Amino acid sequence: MASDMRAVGVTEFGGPEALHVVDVPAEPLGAGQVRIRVAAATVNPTDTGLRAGLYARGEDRADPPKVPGMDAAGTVAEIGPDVDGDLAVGDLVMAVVVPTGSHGAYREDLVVPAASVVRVPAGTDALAASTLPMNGLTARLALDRLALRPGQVLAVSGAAGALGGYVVQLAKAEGLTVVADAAEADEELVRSFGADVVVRRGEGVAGRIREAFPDGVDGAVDTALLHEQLTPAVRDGGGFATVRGWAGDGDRLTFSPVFVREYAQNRDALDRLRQQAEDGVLTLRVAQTFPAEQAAEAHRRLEAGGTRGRLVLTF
């Protein structure tokens, strides 16, 4: 196997222009691990944060390049010892990746725990499948933290986005009543995910949710980072799942910051998402693809806002 592999990363943190093609060593394959020849890697907001150095502590700034990416799909190239299960060399698979150093999804050769890998949903390709693992598992974890019962009411912010859309679809599959926010242009899209009530996004959104549910909703998943703009929509004692680590304001609600790392090796949860995509419960949405060499342009496109579905890098 070649000693160096092509990747996209940063040698210095910065804007999109900081991303460029880099050579990285092939990762060693250990027990319980799988080597994937990556065909597609999804571009997520967390990747732009890594590129800009938002998560970097002192020790993280050493040893460039840093390779972003938490979603990959491609072909199994090699299987390490002590891998149980049904994976075989040549299988088309998808994986969730926890980036560290040059280990991120934006690389053509990737070694990950077998527990982070499942086959792609039947009938889908690597491009579509790469959009599911990280956002799907984040949605799954958020709903598991809230633990609402069928018939209870869930509010979802940012419902037109990749994560928000999955939250709506998974919640509906579990019998929840869903109220979601949307811009006028996205209203039909959000309804197509199964939202029971759609309110206009923006200032005053909590009041609009309360108009539909005067007693307040039972829980919320805040994918749009609305924070205290959304909390008044939730009844006293309700749950509030957040992304990016926001831990809430006060003790009226139960706040659950969600970090997908907790489910990064939850193979059962990932395989359930695969099955739900096959069953049509989940809609996989690719907005646009870019060759890996154009990763900077993909980051610019994402940061400009308004993307519906995911941008995907191809290798």
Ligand SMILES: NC(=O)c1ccc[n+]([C@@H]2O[C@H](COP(=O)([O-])OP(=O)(O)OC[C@H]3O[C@@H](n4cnc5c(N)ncnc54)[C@H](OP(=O)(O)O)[C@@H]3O)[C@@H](O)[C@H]2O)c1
The other form holds:
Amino acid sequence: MASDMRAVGVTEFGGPEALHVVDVPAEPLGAGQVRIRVAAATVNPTDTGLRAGLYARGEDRADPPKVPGMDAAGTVAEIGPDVDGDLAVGDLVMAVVVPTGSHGAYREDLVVPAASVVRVPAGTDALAASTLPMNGLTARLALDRLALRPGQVLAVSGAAGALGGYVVQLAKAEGLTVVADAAEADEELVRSFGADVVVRRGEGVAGRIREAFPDGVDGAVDTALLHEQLTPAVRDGGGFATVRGWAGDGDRLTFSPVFVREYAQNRDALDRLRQQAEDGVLTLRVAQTFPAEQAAEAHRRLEAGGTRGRLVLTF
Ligand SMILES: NC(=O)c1ccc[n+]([C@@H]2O[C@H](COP(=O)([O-])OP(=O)(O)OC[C@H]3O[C@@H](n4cnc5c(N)ncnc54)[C@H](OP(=O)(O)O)[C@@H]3O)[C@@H](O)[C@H]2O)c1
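Can you give me the structure for the form predicted together with this ligand, which would complement the form predicted on its own we have just seen?
Now the full complex is given, and it begins with the chain already shown.
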């Protein structure tokens, strides 16, 4: 059996200081799976929830350590039986990870389904590539749920954020008109993603979107969790994608709570994101990197707000 591997996790749920380096056994490699020597793992809002125990239940709490992390990039170390396709040992790859127990992206030895892994976009390193899988797939899923046609209008809240930025860029690539919210300081950034109209974020945002689109927009992706503050921007019968499980406030709109787990083994979608990053459709944004030992500091930074681009842990 391989020796213990370095990971970052929690043995007791809590604040950022609860995160520390833990030793975990190397993960067994099964059929259809790939072992990755992780070089980079991003820090996402959901990781802070896992760390704090928001998703823990009963027996779950009793079985430490918990290792967060939903995307990773690194080198293919080993390929299990029955993996078809184009991956080879030594390839630089990126993967989406569905964390459970000590299986999460914050670990140097990671085994994931081959369907969750593709090569990094040509010309990018592990740091930049790690920012793409989870939020890119979530953006893809939200847009697939809304299924708007070219020329229709999409509103995006939290457009300066990691998820919001990808939603704007993917939407533009498929011919949608995009209205996005931004603080004054982020307006240029959000325009650089291709937003056609940028309105000031904050209270009254739906009214400002309606001023620009008096009939209402056809759909919205609400990455800033504005919920009923944003719904009035959408026309009757329009679509509304939510990202933290909110199921909506009535039947005027079609609500789609999206969960990226659903696309965690959609390799075609992940590979298309790779291609779109190579083509310049998607911009990969690393805000700051931290050695894995400083994960607590990275969580503090994320929770303080105001990060633009993704914080990345290095292993
Ligand atoms: N369901 C899923 O599968 C799934 C997958 C991925 C992400 N998510 C969720 O999606 C959300 C966004 O994730 P992310 O990684 O993109 O976070 P992020 O990078 O922090 O982006 C969120 C953006 O929203 C902005 N914001 C905060 N309050 C706002 C307001 N009242 N009006 C307008 N903008 C506001 C933030 O600005 P400040 O920094 O200035 O606060 C930030 O720019 C998180 O809740 C995350 O958990 C869900």
